Amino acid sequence: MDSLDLQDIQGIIARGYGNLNAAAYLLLHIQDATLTKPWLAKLADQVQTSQDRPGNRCLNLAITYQGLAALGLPESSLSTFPTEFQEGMTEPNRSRVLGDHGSNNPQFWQWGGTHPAQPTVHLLLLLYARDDRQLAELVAELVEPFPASGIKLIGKLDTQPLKDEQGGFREHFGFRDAISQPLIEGLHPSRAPEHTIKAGEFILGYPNEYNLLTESPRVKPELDPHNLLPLGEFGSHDLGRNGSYLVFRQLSQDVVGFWRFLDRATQHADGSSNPDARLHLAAKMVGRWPSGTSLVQSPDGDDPSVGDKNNFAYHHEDAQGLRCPFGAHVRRSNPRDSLGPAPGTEQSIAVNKTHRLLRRGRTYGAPISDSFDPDEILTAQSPGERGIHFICINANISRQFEFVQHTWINNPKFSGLYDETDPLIGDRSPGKLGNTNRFTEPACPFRNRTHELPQFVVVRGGAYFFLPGINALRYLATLA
């Protein structure tokens, strides 16, 4: 396996910065490239890379496909980014394939989305800090040159960290998140086979779980006098080694929507609360309690002192989903070992790891409780928005992203089921495919079903975004 260029290799793909609880992102416009080019050159020497730890602060930087036009990249080398990222997430047939109709279309996004009067996002910088002081300062340095760098600051999306008791991270519907994350062979250390994956599935230039080398853009050979690139395929210099895809995805959460319909679907005959039921068909939904310890594990209730919460598969302990939920969020967001066409073997989780995402978001808005007390939450006010800001990385969206967003979240007949999306994030209106806001609980004799889930999740703005290696911005910033 060739050896990983980490001092080339952006930050943001090995670690997700949780030493830096402060976190903001810019969206971007280039107004004049002639003035943003040669910020662009210094910016990337201050760009964060995978080699050290950031200290106090540290920066990222990622750029649309209609950014990298704006630089000035000739048609030869965009014309070889893969399809997906020509097109952006909001294409029509993109937006099918995603959910982003009703409530969700692009249309109404408050960025990145279709409507007219919206800016083109360009630039996306990823902006970290050990506290909001330090943030502050760091967001204010770098507006300053803006105006002179011929850059207009379309938005800032910040962010807050929502950590419980026992200093675990939560998102706002009360649940332990960024539990069960990829390790990148090669780059972390390797304690769990089925979850190490090929280091290609993230980074562009290194063979993938196929033993391929995912397609990488390319750039003509006259077009980089000064060899700032390595040399790629078919005698061109590789634009994409080393770097990445980051698909981002802000998502507004309807926290008190979320616990009420549990409630009412919950209730005692009387019309009473029944908080242990309703606290159960959440994690039913969920797949995991709200400690992070999955139904698997602990089927009959929440177990924090369980150590290990990825430590598990389905199909030998749970092939009916009497445990955990074949619709549950995170059995089809990561299905593990239950995938066919031989479930609970080696070729089931070598088929899961041509699909996973390394997922580096962070949740934004105050939380209504701030110990999660669905008790609180039911009878809360709820100003303001509050939600996750979704961000993954892959080196192949369509197989890995919109795979899993299409074929396991949105598939209304995923793992055997019939006419149900995500209960989470799903799709509640997917035309001639009928209703989907229902919600099957595997049981003996019979199963239970949950009817008129509403939608929890509404996307708020999204984009895809090319996150080169420091060598690519170097060149980028030096186009004609």
Contents of the next structure:
Amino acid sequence: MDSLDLQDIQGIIARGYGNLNAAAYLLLHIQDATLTKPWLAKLADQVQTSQDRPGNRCLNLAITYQGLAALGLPESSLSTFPTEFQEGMTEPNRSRVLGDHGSNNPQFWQWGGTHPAQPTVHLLLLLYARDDRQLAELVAELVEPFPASGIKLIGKLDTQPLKDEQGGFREHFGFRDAISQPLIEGLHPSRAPEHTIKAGEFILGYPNEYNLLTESPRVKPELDPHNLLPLGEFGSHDLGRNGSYLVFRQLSQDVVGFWRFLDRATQHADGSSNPDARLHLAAKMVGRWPSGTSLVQSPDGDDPSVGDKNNFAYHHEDAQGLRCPFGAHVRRSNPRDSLGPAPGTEQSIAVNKTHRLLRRGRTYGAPISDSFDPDEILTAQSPGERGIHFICINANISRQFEFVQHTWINNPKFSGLYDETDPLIGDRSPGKLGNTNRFTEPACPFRNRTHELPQFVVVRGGAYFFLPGINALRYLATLA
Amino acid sequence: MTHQETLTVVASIQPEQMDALRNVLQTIQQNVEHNDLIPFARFPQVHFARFVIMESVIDPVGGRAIPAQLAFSSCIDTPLKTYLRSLVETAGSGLDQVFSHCQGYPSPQQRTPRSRLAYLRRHQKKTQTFYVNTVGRTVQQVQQEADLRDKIEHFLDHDLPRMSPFDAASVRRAIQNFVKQEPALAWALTPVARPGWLWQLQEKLHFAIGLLLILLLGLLFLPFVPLFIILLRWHEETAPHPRQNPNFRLSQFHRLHLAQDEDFLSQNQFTVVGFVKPGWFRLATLRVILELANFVTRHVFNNGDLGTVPLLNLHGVDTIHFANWVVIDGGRRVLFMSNYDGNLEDYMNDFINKVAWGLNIIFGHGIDYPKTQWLVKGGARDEQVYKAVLRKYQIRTQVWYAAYPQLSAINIRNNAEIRAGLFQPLTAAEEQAWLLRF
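Form predicted together with the partner chain structure, per the form predicted on its own context:
Then the entire complex follows, led off by the chain already shown.
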């Protein structure tokens, strides 16, 4: 296998920069591309690669389809990008597949949506720094030349890391997050073969899990006279090599609503709270305990002492979902060895590997309770916006992100279920199917069902981005 | 027991009537269950039905123009005779409004149930291969068993009396008592009708004679196997391969007009019509394979699963309700229609990952299909090229009716198991396993 050209691969693919606590995302609109291109050329030198160790600050950059068009990439090249990237996240048929209707409707989004008054997102800058002060400096330095570079700053999305006492990342509902991540073959030391995925699933130009090269955007040779790009298919030059696609969704979490619902659903007969049952149902919905320990690893209660919280599979321990329900969020979003062909075997894991996502998102907004204590959350007066900037990287948006979202998260029929979607983030009324707002916990002698789950997570913005290799970025800056 | 049949009618469309026909079909689709023209929900035997317009095309081999045609297809419970009769009688004027845009339909004065029936019969095409998820399961059974399951779920949620001991046996007994007291579920007190002995005998004979015939013909064919292999490999190696063609990339196919009909329900439809590769060898091989496939779907893959062969460690797909392959245009094209669970990306991945060999052996004879080796290897395993070709040859399904759109094939099977186990004597472990079906 070709070794990875780390110098050309953006750093966000290799690392999440977990040691850089501060992060922000800038959404940019190109007003005058002739001014933007020289700026982009300079910026290309600052882009963090996968080769170099991150210093105190890191910058990565991604571009939408409209951004590529604004920079002047010709139609002959734009048309070689995958359909879903060309059409974008908000194409109406796609919205139906992704569950972006009702309160998720892109016309209500704060950015990236379909409201005509919204400026089109062209560029995304992903900025990371050791602390808030250094991040503020980095942002100020970057923003300063915007007016002279024909760039309008649409918005700045702030982040706020939520760390628990053990230093693990939590999300706002209070559960440890970012435990299951694919390891990229040839990049990350491969300890667990079941989590090690071919580089081509995340980086264009390398074999994927089918041992094929994922379709890569191309440039006609005459449009790359200085040969900045490597040779690609059909004698064209390869614009995609060492690049990838970045899916961004701003997901707002109704934390109080979540715990209030659970509290009501698990009350004693006299109407008083039942904290144990409340936590138990929450864990069943998530598929993990707050510490991150899987329900497969510890079915009856949280056991924070479990060392490797990613070291489990479903089929042999829990084929019937008695520990971790089929519908639980983590079992849906990564079913591991649960599904056909031949659950519990290498064949099942091999198929699962074609639907993995490299997650690089971060939380935003202040936590309601620093200790994530549901009792505190239920009594707190803490309005405001909080959630997760969900970011994932994949080489094939339709087979990876969209598949996970449609066929696993929002599929009422997932794993033999009937009429429920993901209890945390699922679509409560997909298509003409009627309500899908139940949650089933398999149990003995028979299941428990929770009814009328409200929507806990609302999409506030989003877009599909191309995450170019460094050379491709330089090429884009030279477009005539 | 009632088994399943399929009806496919193909008629040429009068060129100047295309838009008018499209409008009629759109009217039907807007309320496909209860429209005034062909209210599909009024036909109790219909599992799935569709109208598809196949636009006029030029055959890339020989350059012959193929006129635009309308295909009407239904997957039904037998007998076909009853369905046809009720179609021409109760939906006669609806059929008139649709087929009067096609060539040769009786003139207004001559439209009678009899002349309509004759028209449909005359334009009926033989389905070469018909896949039925579970042979013998009727629309009525599917709907009744879904209702049974819903009512028991509701009972468990709201009306299960407090009990001690609270164990599988007592919960199951409570469910049994509930069903017994529910007049609307009286049918559930008896198990589903077993296949009649005559039908069973007929199927067994069909299988035995068919197998014998296959073995005999196989033996006769044996001396020609080397020649066949040489021809096959030559054809496979010399056919143009879409991998070498920049136009066969997914990026080249914007299929918004297809996407607008998809993903409203958890079931979906798709229709593909494609040309057979040039030459008698391909067509002859395809025809034999379709016959064999029909034999296999009838006798082997007839119980909820398509393509599982434990001996060969092959794992099939359990998301297809019905599918038909129909050879049309004098053997130049194949019309393929599928009713399945999930969305198209899911469907394609499923087939690539699990039964690529099955796709290859049939669709490998189609123009532009990714290169196969030895009939079964390669082909659909070229993931993105396969997806691009499928999207290229997929056409819009103007009207699509599904009788039980809220159910997946796995749901239907589970419902059937719930009914089957309801009053059967079960061991304690079986009782618990049965309860886990809820």
